[in-house]
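In structure tokens, one chain follows: the form predicted on its own.
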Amino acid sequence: MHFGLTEEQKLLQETVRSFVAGECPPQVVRAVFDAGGAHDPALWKGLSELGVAGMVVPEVYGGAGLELLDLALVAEELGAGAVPAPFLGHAMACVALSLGASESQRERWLPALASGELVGTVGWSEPGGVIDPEAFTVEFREGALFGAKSLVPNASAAGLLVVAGPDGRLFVVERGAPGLRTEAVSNIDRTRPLEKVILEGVPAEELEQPVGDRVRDAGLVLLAADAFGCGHRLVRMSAEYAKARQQFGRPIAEFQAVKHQLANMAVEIDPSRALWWFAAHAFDHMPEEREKAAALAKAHITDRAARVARDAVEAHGGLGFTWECDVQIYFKRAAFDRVVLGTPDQHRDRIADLGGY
């Protein structure tokens, strides 16, 4: 049995990694970060031309027809590069329509989503940190939605919003629909805007299949992969800094305490790769394991990435606390991944419930 990536998956990841290195170097990320948070349309166009926008969209609608693991491998590279793109919400919207839409709905929206011309996003959480569909208060009456969604990624940039309702039901809203309002939400990660979406009698279409739980699980896996990429990058940044920083005429990387700190950071994050690989594989091939594996990957990896981010600040000394140091960008990305779609504690509670405890 083969437990590694295929040659095609390795090539996919290397291609995205090369694109990020060439088109989204640290100065590009910093420019978006300093501007206050908005995705770069040119960068998104480049990613879309690579096929990132439509990876899980069936080929008949212009996508690549790949699996969640392939998409998560891209998420790892975007996390490692702190790429400011509307990837998370768009990917979840593609999963929602690919799995749950009727044939007419697929024909209407999937080709534009696959090309990246139409940006999608998903409204899952509700005000107060509510992530459990059984507690959702959004209502669908007479063809219209009423309620609110919080922490919606890139809502203003999206032309298509998928709204999660109770019992796994999903509804599609197009940009400019009457009664639809968005409000900016204070967000530590300035490369990925979050917004509150208010629905006041907004015309909407319900997707044919209630696949909300699968869309949520896909989002959890993608956040875990992004956090892994972010944490992995922070370990490497810290190691390189320790090799270059001189103290008492020697690189601080030669000091035993610094070696131990870097080793502990690597041990925190590197072994967790298997968690999100398995969760992504389970999404498409092991339905009985899917929900628990996704929750476990999200809870464990985003927690570990946040811890590594704190250690990276310490490893960089006084520089690590400054706005000028790129560590702060990754620190805030890790914080985003930890909170969006539910905190680690919320998902640990879900894991206990799923296990019957």
Second form
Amino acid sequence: MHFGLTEEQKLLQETVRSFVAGECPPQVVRAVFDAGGAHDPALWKGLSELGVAGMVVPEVYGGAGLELLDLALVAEELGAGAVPAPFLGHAMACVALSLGASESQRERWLPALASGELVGTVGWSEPGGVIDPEAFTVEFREGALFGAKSLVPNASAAGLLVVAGPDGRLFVVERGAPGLRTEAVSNIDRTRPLEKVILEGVPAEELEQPVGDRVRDAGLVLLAADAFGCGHRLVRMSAEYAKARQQFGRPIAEFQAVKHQLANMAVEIDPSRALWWFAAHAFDHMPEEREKAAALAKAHITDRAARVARDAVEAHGGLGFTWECDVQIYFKRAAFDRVVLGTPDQHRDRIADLGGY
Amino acid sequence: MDLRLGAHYDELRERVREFARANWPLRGAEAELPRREQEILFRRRAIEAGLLARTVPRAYGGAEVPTDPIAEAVIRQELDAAGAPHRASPQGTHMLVPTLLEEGSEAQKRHYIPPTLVGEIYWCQGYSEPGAGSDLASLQSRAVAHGDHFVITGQKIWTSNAFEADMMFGLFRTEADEPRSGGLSYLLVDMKSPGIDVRPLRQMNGGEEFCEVFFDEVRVPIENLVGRRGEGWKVSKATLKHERMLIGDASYARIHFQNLLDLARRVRHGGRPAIEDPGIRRRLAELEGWIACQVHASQRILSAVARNEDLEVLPDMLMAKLNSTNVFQRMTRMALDLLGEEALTEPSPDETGMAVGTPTPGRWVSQAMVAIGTAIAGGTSNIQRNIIGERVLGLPRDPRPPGSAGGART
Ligand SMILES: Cc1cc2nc3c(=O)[nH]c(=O)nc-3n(C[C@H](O)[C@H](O)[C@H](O)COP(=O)(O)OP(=O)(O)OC[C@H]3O[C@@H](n4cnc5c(N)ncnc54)[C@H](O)[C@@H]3O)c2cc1C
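Okay, that is the form predicted on its own; can I get the form predicted in complex with its partner chain now?
Next comes the full complex, this chain leading.
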């Protein structure tokens, strides 16, 4: 038994971490944020060159053939750096095509997705916060899709959109397809734009396998890992700030109330690392645990990160309440992680059912 | 990651099950022996079978097999499931034995370890005093050297299980002019010594598991000093890692959660089983998130320790106590909410034990109080926060009393 990372995984994470530190330092994030948020193609290219875009794509199609845990380790680092990249949707689209596409569909799309030239995304939720596929109203008639998907990550940057229908069915739509419209959605997290996608008879191709549930579960785990990265970073940022900030003639970290607040923040988020590791591992290796573990990770960890983010604002005092302070960027990123693909309570309802309460 | 235990551990699990079936409960004439003797017999056989006291050398009554925390976790799970009495006095097996193994003399090891492992000797931990809890290093009970004896005068308090203990290991001030941790020695005290007076303290839940222990010129042979005079603080730290591993064991959390689900099925809210209430379901699912973190975090710690990668998980180990006592308190709070009016039930004497036991309303009420106790015992939550702040986050240390290198209880 080994509950831990392989040397390769540690190296992968180290590589992504130093890439983020070098290519996406806080000033880069800040520039994207203040510009109103957009996708930074150069950054995505760099990440793709590291193999991030094709991580879970089978090797024969130019990917690395790795597992969700590897992808989630990347997600943690992107969360920790608040990296503005179309990673979430792209990763989910890669999971959809790698697991659900026919041979010819794979040949057609996977190589370009694996190299990152083609950016993918997934439309899951429907307007009104609908996340249950049984309640989806999107319809597929005579080769065309009708309906709408809300909160689609980086939809404008994407060349390929996977649309989730009922019964796990998935449909692929390409950029520029007739009848396809996107509308910006108001979203405080400017590191990852969200759009509403309107489908008015858009030509689409159905994937061979109805693997919608797995695509959702992959997304849930990646959001949990991103949220963990945000929360973990916020605790460390707050600790560093407390050591540097002087009041009453000494660093505020010397005040025990501050120290204890920071310790509580650490205990809020840190033990949850093992939960998303487990959920990611279960995704590939423990089919009977997969769904519930993903839901638990998403519900729990995104809630913890939101809580830590709130406390991090307080730990930074008046500065924490300013736009200028980077805490707000993480606060908003954590809020995205909490809401996209369903709120913690929505997933707790599922956990209760899945757990046979 | 590879969470399959593998054939080796599956076989071990089978072997433990088989062993438990064959050896507990005892049969025939042995079943008529007093309970404590039955437990001793069982433990002796389990050690012979290589299932208990695994890392303790044979010379000291152990099984002497290579250390394997995963095997130990499997064994614990199976013996727990069989209801077998594999846990002898935890103060003895988990605190005293590792301390003696690291710091004890050859004679101490041979004399004390074998009977402790099987439970012939029960131990209690004499650290806290009325004036010295978190600030353990300030303790005042004196042990004065007189020829071949120390003579102890003073008082210990909140000493768990002292009423049934045969021996105490404790810290006493042997160097009167050293005010703090530098003046302490680690002594083994026979609880039947003249001059010892044990008075059970009634706990808030009505139970009487911890006690006050008074010492009036109690003579302790000099050979009962563990380690060197004045170095008791260092000796007492030897067990720290073992204690943390014990806390990392999350098996109780899962049992409590199952009990909580059963409770939610039994009690009714608005005429329907509480388990059907969407708000209750969400709260339970939220709790399950906390528990899943605790369970998997402890798996991770166990796995890292088994691979000698302790350093990678040190921060997680330092957080484990606060996290697990927080989770325990969340669970019992939920139980009280589910119980409604029954949350006023006075626990009966057999419901006040620290052990898990049948989840009756009285036991839940008691457990809700025990959960606070666990947040105090063995280093309070605030002391844990200091440790986390200082050792995980690198924040400045709290001001220390003058002339001391350290001294907070951990
Ligand atoms: C169920 C139970 C079993 C126990 N079993 C044993 C046993 O077997 N052997 C034994 O020796 N002892 C035992 N104890 C005693 C236990 O170790 C002490 O109660 C504990 O260390 C706290 O000490 P105290 O009670 O003096 O509280 P205090 O130290 O007076 O603390 C009171 C409050 O002040 C806070 N506080 C104290 N110092 C600080 C600080 N520096 N910073 C911030 N907050 C602080 C504490 O967190 C606490 O909330 C047991 C206690 C309990 C509840």
